[in-house]
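Below sits a lone chain in structure tokens, taken as the form predicted on its own.
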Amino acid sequence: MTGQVRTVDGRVAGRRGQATRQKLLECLSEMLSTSPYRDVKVIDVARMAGTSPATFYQYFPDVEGAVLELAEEMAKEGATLTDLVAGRTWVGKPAWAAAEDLVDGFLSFWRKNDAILRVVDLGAAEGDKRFYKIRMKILNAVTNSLTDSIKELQDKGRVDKSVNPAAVAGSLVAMLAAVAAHQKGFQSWGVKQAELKPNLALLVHLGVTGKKPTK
């Protein structure tokens, strides 16, 4: 952890304080992954790091302030999925591998991040402010590069000037997010994981070139 870690009334959190802060999060996150949100409590965090409810409480207001936090710490990690678009090229064989490795890091990011992102989209779909800017956070670190890329393509003219450069990629990122979120869902339609890599990237290329990829 950076920078100076404070309780909620102000005061400046020591080491031991830190490492008791990271592992009520560290906690927090794994119950997510095992359990609905709404069924976290307090108590059950603060026992699972073998520390009390008031303890909890120096930290975080409640366990949506402590979720706040992880989502605020996965959102600054995917900032960096703008490296799977910024400076590739979408011409000829590389823009197959651009597409491949967009839906791979795309997909993989939100495995990692399983549970955290449910808690976002739940708390976006809701109509939380906080929450919403977290997600867009995320899609933006994709969408605002790939916009670039198409713009770059129309500007050389490989791209036709009807086309929307931000429509179009906000609907590719949207569509990666939907199906990024559904991965699981796939194995009931006869889908494998390797198989839906490709057909989404094909999918990718499509939507950035206007052309079949070129293998």
The other form holds:
2 protein chains.
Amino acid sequence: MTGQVRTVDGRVAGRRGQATRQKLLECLSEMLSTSPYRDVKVIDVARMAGTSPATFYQYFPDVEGAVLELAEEMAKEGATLTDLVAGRTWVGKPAWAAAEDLVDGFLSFWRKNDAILRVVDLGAAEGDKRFYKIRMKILNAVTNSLTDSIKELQDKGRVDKSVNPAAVAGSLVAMLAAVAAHQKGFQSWGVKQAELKPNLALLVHLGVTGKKPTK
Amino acid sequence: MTGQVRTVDGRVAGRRGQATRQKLLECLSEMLSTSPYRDVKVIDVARMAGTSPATFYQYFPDVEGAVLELAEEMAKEGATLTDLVAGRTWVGKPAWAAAEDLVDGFLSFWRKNDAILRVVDLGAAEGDKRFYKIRMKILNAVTNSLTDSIKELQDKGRVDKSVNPAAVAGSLVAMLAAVAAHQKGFQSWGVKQAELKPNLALLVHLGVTGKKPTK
DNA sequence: AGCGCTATCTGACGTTCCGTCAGCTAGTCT
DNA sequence: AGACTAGCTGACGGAACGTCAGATAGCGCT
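Moving from the form predicted on its own, what structure would you give for the form predicted together with another copy of the chain?
Full assembly next; the chain just shown is listed first.
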């Protein structure tokens, strides 16, 4: 299913090959978090991995291609974000807890993978379908079940019919992603990390249920 | 005050110089909206402007430097975003109109300048203070007066004391920016442009006032 | 018009990085 | 040990970078 790891010219990589490939990915990841994307060069990644540029090209078509690989890995891990929303109830006190947990989990996932995520964001915004799909995969993990939750509330008459569940869920998730990506930005408005979270949770709660939370 | 336009080596540019400089900026802008940021080369911009690469370096230190210039221009124009929120009331029917107008104005500004904005976003996320400041300048235009509006409602007892106005305002604006940057993304969730706007307006209204809108 | 001044532009260069290939190296198997 | 091959790399032609010294052209003056 997943297909074995292959070199650029189509051969299957063996044990040693996989190891260097992995090392290259690690170094790329490191590189991405220390220098601007535009300045990440194949030559630097190779040097850091203690190998030659030619080796890099054996496993990846270019920097972008390798970044996609990293992103794909992260997207797999990101599937666990579903757990943040799956099987949660959005009524009463548990709803507040659900909102808090969602915000918390989402922010920490984003912070942990910020370097790759900002490149994915860029690629997606530029219209590159490959990045776009990866971004979707991650966000879908949350958005879909959030959409379902809203639909459910709507069916029970607890949320207005005029609401488009997918639009609201998508917007809320986009908000979380944006805030996570620019957390430092909030400091300049005099908003501290710790203060940010409950306010985000409030917005999520309001968006999903249409009501103020009962804490 | 604003300082005249200067060449890289510090001399003041004359009429002709300004013209080519401007042409270079235009071509760069064009380039940014047609190819990925990582692939925008000085040589291409120069070629498109019908001049030599050396000329480019007379006016800008590198591509990034030129992008900053473009961004600064846009930020100036972005100051008009204040008008979307200044002097609006967030009570009753006018509040709904205010939310709608804000969403509308914000989205169209973003769409108009998407190419530069995504580079600014990237730079800011990467921690580059110059881009970061520009991003702030644009967002502040909206966030500050939104913050004030929330504070005002809070003083009147219409909004809960536990709310941090800056955090909420900032988050809402971040949401608008993120949704604007990834508008295409919503199509894949089956959400159309036209549907998106009222739902965003709803979220803005909920966020600012804490209540459902009366349309 | 002709002259000279200086702002502006560019050809040309050394350097860095790209991406490819043929050939070398080092694990592995018998 | 010998041979087989997966994996690595030196070396190369080409593209883009960033810099400089020198060419060009617009402008003011007579």
